[in-house]
Structures are given as structure tokens and as C-alpha cells.
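Only one chain comes next, encoded as C-alpha cells, the form predicted alone.
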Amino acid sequence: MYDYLIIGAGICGTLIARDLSRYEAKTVVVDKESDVGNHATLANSAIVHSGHDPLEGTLKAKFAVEGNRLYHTLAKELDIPLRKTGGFLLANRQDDAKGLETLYRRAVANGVDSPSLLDASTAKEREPMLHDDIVAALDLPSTMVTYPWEVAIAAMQNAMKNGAALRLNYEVASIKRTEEGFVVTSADGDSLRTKVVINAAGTFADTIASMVEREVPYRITPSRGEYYVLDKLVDGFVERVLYPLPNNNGKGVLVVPQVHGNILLGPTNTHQTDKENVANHAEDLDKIKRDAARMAKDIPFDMTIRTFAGIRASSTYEDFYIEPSKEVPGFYHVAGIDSPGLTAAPAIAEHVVGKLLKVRESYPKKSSFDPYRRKKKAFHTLSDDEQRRLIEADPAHAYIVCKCERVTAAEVKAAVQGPLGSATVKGVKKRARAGSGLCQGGYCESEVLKVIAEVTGKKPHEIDYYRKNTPILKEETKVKR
């Protein structure tokens, strides 16, 4: 019997498992997928935002603020990638500069850190490539980035270490309530018991609460955002991200540095009913480039390295919906988090775990809880003499299988064998970077598969792209018959 159960592994599922596993309390995160992390966690903007955008008086106003000050929390213990880039929200008009005063009085009453307005000029001095046509910014300084794919994977690593379970490919088909809590039974016919359930399944989340509620108090209306990426050598063309005006559709497409020095370009927001359809369209690409240019000139369109879509999980209600059940005592919903769900997840957690959960009124805190977790130093950066002492450990680290991002094979096979390590292509692309690069897997993923193979002992064609049963090979040819 588990006390807590969260279904969902992306960033609020994970950090709320983090911090419940500072309590004597037995919790276990279950998804679907093969990995942690993987839809809006996955494929998002990566922006750490001031808050600044959201009404005052919401919970999205509350957690973007707190969440952005907790990051610099997160990026000690974690150690996490934080690149402080700061913000620039642009007006391409004079009658548009209004807008600027509204949002600077908004990040004010929101408690936005040092928020100010900029004349062109002064914004052009300090972004050399702002478009021409800028008359105006307002200055968002707290602004950040981070690699989200990260956050997730160590925070569910961090509650590993503290006692937390992870059940992957566990999709969940049944709730019952019980006398003593919860049967969540998967797809497959394994149940697990547990006192609480805490939804936080993002586009599923009304799907999950439908389970166990007559009337679900949201419905989950997902929002796909395409994007291009540029690759790391235009690292510098700017160094703050930049906002147009949000409207009514969102916050617009945003040029955005990423912590590996790639520019995010993106995104739009198309409502759409299916909750996985992640294919870019010719019309929303278009879309990009034009908003793009009009903030910034000359952007290096030459240099993108790929396309791709997430899925947002906005819903009908129009903020966060983070409560227990009006109907099933000990079932809670922290639904819709869309932006700026990245920013506020720290937030969100410390607000679930503190406040609608109470578990420091039931549950001793652990004497022995290690907030720390520390990942390896990329190979590439270490001196040489550093490099030749894990040679001589390892021959392994004299491989090189990712050009692009000077990959190891021994750094491969820390990201199949490491603590909550993936065996998939894609899983071992997020913990070690092979195939981020300039061509993104076109020569190192092969080299992936085989490294991949000689850990687990598997034939390469059995081996998945990303999720369950996703080869990206059908079956040995060169073989005798």
C-alpha cells in the first residue's frame, strides 16, 4: 500500500515526488510512456518565465513568480542548467507601447523581480539585432532558460534516491475507491494500492479524472506549438529572449537562447482534439518565420537543424486547476498546466505537497533526505589529463560515437545503466545529447544502437526509437539463410 500515487512523470509529477519524498510517506509516480519526461515536458520553449504575462491574483501569476525564484534553488541541487538570459518583451508601434505599460504594471503587482521599460534605442543598444521597426521593450530581467528534459529526469532521480518508485509503461485503465484508498489497475492488469491519488497527467488529466468523478470540473483542450531549431553555432545572435506582445492566442512566437547555445524559434498555438499529434504543419512554420522577423533581422533560418511539435495541456478553466475532488475524498487534480507550467512546477509542487496535501501534519520529515544530485562533466570539457586518467579507467571514453556533441561511448553507457537510465534512442539522446547535434542522429544513431546493444545484450532491431515497440530497424538482412 502506497500513501501517495501520482499518475504522471512529467515536471510537476516529478517534483512533486521529489518533495513528498522528504517525508517518511511511501509514494510511487506511474505513466504511460517509457520514460519520464516525455509530452510537454519534452517539447516546450524551455522558458523560465519572470511572470510577468499572467492576471494578477492566479495561481499562474503566483507559481511563475515563485517557481522562477525556486529554479535557483533547483540549479544548486540539482544541478541543473540554468542560463540567466533575461527578457525583452518588444513593441512594434507606437500605439502597441501601451501595451508595455500594462504589462510592466502586471509584472509589478505580480512581484516580478526589477521589471523596467526600455526606449528603442537603449533596447537596440543592448540587442544589436532587434528589428528596425522596434520602438519600445520592456525589460524583464529575471527571465531564464533551462533544458526541461533535465529537471524532470533529475528530479524523479533525486526522489528515487529518497525512497520515491517510478513505474513506466503503466497506462492507467481503472481508479476504484476502497475502503482504504485506491486499485489503480494498468492497461496490462497490474494494480497498485494507495491511500491518495494525485492526478497530474497533463492532456490525460480529465481522461484520468473521468475514472473516478461524474463531472470532471475541466475538459483538457490540447494546444499544439511548432517550432524550428537553429543550431548551436548562432549562439549569441541574441542574448535575452524575445516576446512579441502576447494576444488572446497566447504569448506569440518567441526567439528564444537555449542552455546549449541552439535558438528556439516558436511557438504557434493550434487548438486541436487529438492529445498526441505532434506533426508539423507547412502553414504554422510559415507562421513562425514571419512573426520571428518582425523582432529580430537576419535571423539565420540557414541554420536550422529541425522542426518539431509539442502538445500544451490548456483547459477550459482558465488557470491552474490544483484541488482535491468535489466528489471522491483523497483524489486530486493538478490539471491544465500549460504555460508557464514550466516555471511554476517547483512552485506547484512545494504548493500540493505543503498545502492541499498537508503531509507534514501526517508524515515526519526524513532525517536522512539528500536534496542533492550531481551528474558527470561532459568528457569534451574535462582537461587532458583528466580525459586520459578515464581512458585508462575505461577505453570506452577514447570513442567518440556523437561527433556533433563529442559523445563517448562510455557516456552512452551511463546513460543506458546510470539511475533512472533509457535504453531507447531517443531516452539516451536526453541524458548524453547523441543526435542533438548539426545532424541529429544522422550518423551517430546507429552507432547509439549498437552501443545500446552491447549493454543490454539485445539485437539491434529490438531495440526502440522512444516509446514501447518503436524499432527503428525491422530485421537483420546481412545474414546467411
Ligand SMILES: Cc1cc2nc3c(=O)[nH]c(=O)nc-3n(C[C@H](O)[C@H](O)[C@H](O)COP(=O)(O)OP(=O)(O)OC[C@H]3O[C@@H](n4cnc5c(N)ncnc54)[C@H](O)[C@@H]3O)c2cc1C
Second form
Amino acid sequence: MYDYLIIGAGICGTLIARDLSRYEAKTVVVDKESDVGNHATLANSAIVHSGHDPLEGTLKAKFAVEGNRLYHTLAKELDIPLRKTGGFLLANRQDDAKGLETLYRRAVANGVDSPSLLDASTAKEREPMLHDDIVAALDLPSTMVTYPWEVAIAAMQNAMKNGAALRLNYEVASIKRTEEGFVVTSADGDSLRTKVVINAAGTFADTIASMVEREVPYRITPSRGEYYVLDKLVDGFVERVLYPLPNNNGKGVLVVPQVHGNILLGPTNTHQTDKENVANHAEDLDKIKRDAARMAKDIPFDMTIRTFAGIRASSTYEDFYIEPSKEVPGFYHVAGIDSPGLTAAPAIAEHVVGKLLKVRESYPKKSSFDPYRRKKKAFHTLSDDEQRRLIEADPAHAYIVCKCERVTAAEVKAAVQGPLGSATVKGVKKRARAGSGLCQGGYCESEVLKVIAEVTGKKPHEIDYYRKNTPILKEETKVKR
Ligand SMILES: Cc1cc2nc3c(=O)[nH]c(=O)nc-3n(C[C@H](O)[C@H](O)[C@H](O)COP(=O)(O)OP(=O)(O)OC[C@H]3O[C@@H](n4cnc5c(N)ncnc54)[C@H](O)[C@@H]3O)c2cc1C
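Got the form predicted alone; any chance of the form predicted in complex with the named molecule too?
Following is the full complex, with the preceding chain placed first.
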């Protein structure tokens, strides 16, 4: 019997699990995917927003500002990348520059750190590639970017180190109430018993809630955001995240430097009924080109290495819906977590564990709780001596599998083996960056398959790309190595 069962191993579920693991309570996270952070937490802009644009008094405003500050602690404890880019919210000649003043006042009211209004020449001095038509900027220095799925992986690794359990490939198909709590059953027929259920199922939160509630207080209205990814050779094109003035359709298309030097351009905001379909659309991609070009000049779109899309779990409730069920004691909603959910997640986790579940009233603190998780430095960043020592210990360090990102076979092995390793091609990409570079896996995917096969004892055609039953190869060929 678990004390807490969390449905969804995205950024919210994994950070809640980590905060629960500070207490002597038995916690399990379940996810239908074969890895943590495979949905919205995988495909987003990676911005730790300052908290400038949600309406004052909303949970989005409160948790974004708090979450932004908590990321500094999280980065130290979990060894996750955080690039302190800062952000400029821009007014174009055709815009109403008064909109910037409204946003400035909102940022101050929300408690954002040190926002200020800049004239065009000061802004252009700091960001020379700004479009000539920019007439003013709101400077948001607390804006940062992170590596979203690594935050989820790190949080879950740390939660597991402190006693939490994880069940992947566990698609919740039914939830039954019992005298002690709930029985949560998977599509494969496995059952877990728990006193409390926390519903952090992203775009499926309403589907999960409808398993126990007659009237779910919100409906998820999925909204797709599409992107271009530019190669990391463009690093330095802009230093800051560039935002246009937000409109009724959200934050708009952004220019976003990433932690590894790439630049993201996007997202769009298009409603769709499907909760998972992440196909790209020509009209969305055209819109990105048009909108981004209003903020910066000469954007090197010829350096595009990929396009992708993510799905926001927007809801009919407008704000985040983080509440106990009104119908079912012991069932809690962490729902409608669209933007700025990545930013807000550390504060959401603190709120859920401290205020909603009031865990400290029922369970003592774990004296052995260790907040730290350390990540091995990438091999290519080490000194010659350090590299030589590693190669002597394991020659797999001398074999570069991914030439774009300079990832070794030993690093791919480590990504598979864990802790919280993944034996999928995408799982390796998320952990070791093999396939994240210019060739996007064109050269290295077959080598990654080979290493995963060696570690797991499987045949290459039995290895999945990202979830169950997604092999890249159909069958063995007669080609021998
Ligand atoms: C295009 C886009 C851009 C964004 N940009 C930003 C940004 O720059 N900054 C920011 O702060 N926020 C941003 N966000 C929002 C942020 O990404 C999300 O708020 C956050 O990732 C949500 O995390 P989550 O854990 O709630 O959901 P998810 O990461 O979606 O996790 C939900 C999990 O539930 C699991 N699940 C669903 N159904 C079941 C079931 N039946 N059984 C078991 N498991 C199940 C899923 O597999 C999934 O892993 C963006 C979102 C999108 C889509």
C-alpha cells in the first residue's frame, strides 16, 4: 500500500515526488510512457520565465515568480543546466508601446525581480540583432532557460535515491475507491493500492479525473505549439529571450537561446482535439518565420536542424487547477498546467506537498533525505589527463558515437544503465545528447542502437525509438558487422 500515488512523470509529477521523498511516506509515480518527461515537459520553449505576464492574483503569476527563484536552488542541488539569459519584451513600431507599460506594471505587481523599461537605443546596444522597427523594450533580467527533461530526470533520480518508486509503461486505465483509498489499475491489468492519488497527467488530467469524479471541474483543451530549432553554431545571435507583446492567443512567437547554444523559434498556439499528435504544419511554420522576423533581423533560418511541436494542457478553467477533489476525498488535481508550468513546477510541488497534502502533519521528515544529484561531466569537456584516465579504465570512452555532440560509446552505455537509464534511442538522446546535433541522428542512430543492443542483450530491431513498440528497424538484415 502506497501513501501517495502520482499519475504523470512530467516536470510536475517528478518534482512533487521529490518533495514527498523528504518525508517518511511511501510514494510511487506511474507513467504510461517508457521514460519520464516525454510529453509537454519534452517539447516546450525551455524558458524559466520571470513571471511577468500572467494576470496578477492568479496561481500562474504566484507560482511562476516563486518557481523562477526556486530554480537557483534546484540547479545547485540537482546539477541541472540553467542559463541566465535575461529577456526582452519588445514593442514594434506597429505595436502600441503602451502595452509595454501595462506589462511593466504587471511584472512589478507580480513581484518579478528588477524589471525596467528601456528605450530603443539602449535595447539595441545590448541586443544588436534587434529589428530596426523596435521602439522600446521591457527588460526582464530574471528570465532564464533550462533543459526541461533533464530537470524531470534529475528530480526523479533524486526522489528514487530518497526512496520513491517509479513505474513506467503503466497506463492508468481505471481508479476504484476502496475503504482505505484507491486501487489504480493499468491497461495491462496491474494494480497498485494507495491512500492518496495525485493527478498530474498533463493533457490527460480530465480523462484521469473522470475515472473517479462525476463532474470534472475543467476540460483540457489541447493547444499545439510548433518550433524551428537552429544549430548551436548560431550561439550568440541573441543573448536574451525575445518576446513580442502578448495577445489573446498567448505569449506569441519567441526567439529563445538554449542552454547548449541552439536557438528555438516558436511556439505557435493552435487548438486541436488530439492530446498527443505532435505533427508539424506548414502554416504554423510560416507564421513562426513571419512573427520572429518582426523582432530580430537576419534570423539564420538556413541553420534549421529540426522542427517539432508540443501540446499544452490548457483548460477551460483558465488558471492552473490545483485543488483537492470536491467529490472524492484523497484525490488531488494538478491540472491545466500549461505555460508557465515548467517555470512554476518547483513552486507547484512545494504548494502541493506543503499546503494541499499537508504531508508534515501526517509523516515525519526523513532524516536521511539527500537533496543532491550529481551528473558526470561530458567527456569532451574534460582535460586530456582526465580523458586518458577514463579511456584506460574503459576503451569505450575512446569511441565517439555522435560526432556532432562528441558523445562517446561509454556515455551512451551510462545513459542506458542509469540510474534511471533508458534503453530507447530517444532516452539516450535526452540523457547523453547523442542525436541532438546537426545531423539529428542521421549518422549516429545506428551506432546508438548498436550500443543499446550490447548493453541490453537485445537485437537492434527490438530496440524502441521512444515508447513501447516503436522500433526503428523492422527486422534483422543479412548485413554483418
Ligand atoms: C509548446 C509549449 C511551450 C511551452 N513553453 C514553456 C516555457 O518556455 N516555460 C514554461 O514555464 N512552460 C512552458 N510550457 C508549459 C510546460 O511545458 C508545461 O506546463 C509542463 O511541462 C507541464 O508538465 P506536467 O508534468 O504537468 O505535464 P506533462 O509533462 O505533460 O506530463 C504528464 C504525464 O502524464 C502522463 N500520463 C498521461 N495519461 C496517463 C495515464 N493514463 N497513465 C499514466 N500516465 C499518464 C504522460 O505520459 C505524461 O508523461 C510550454 C508548453 C508547451 C506545450
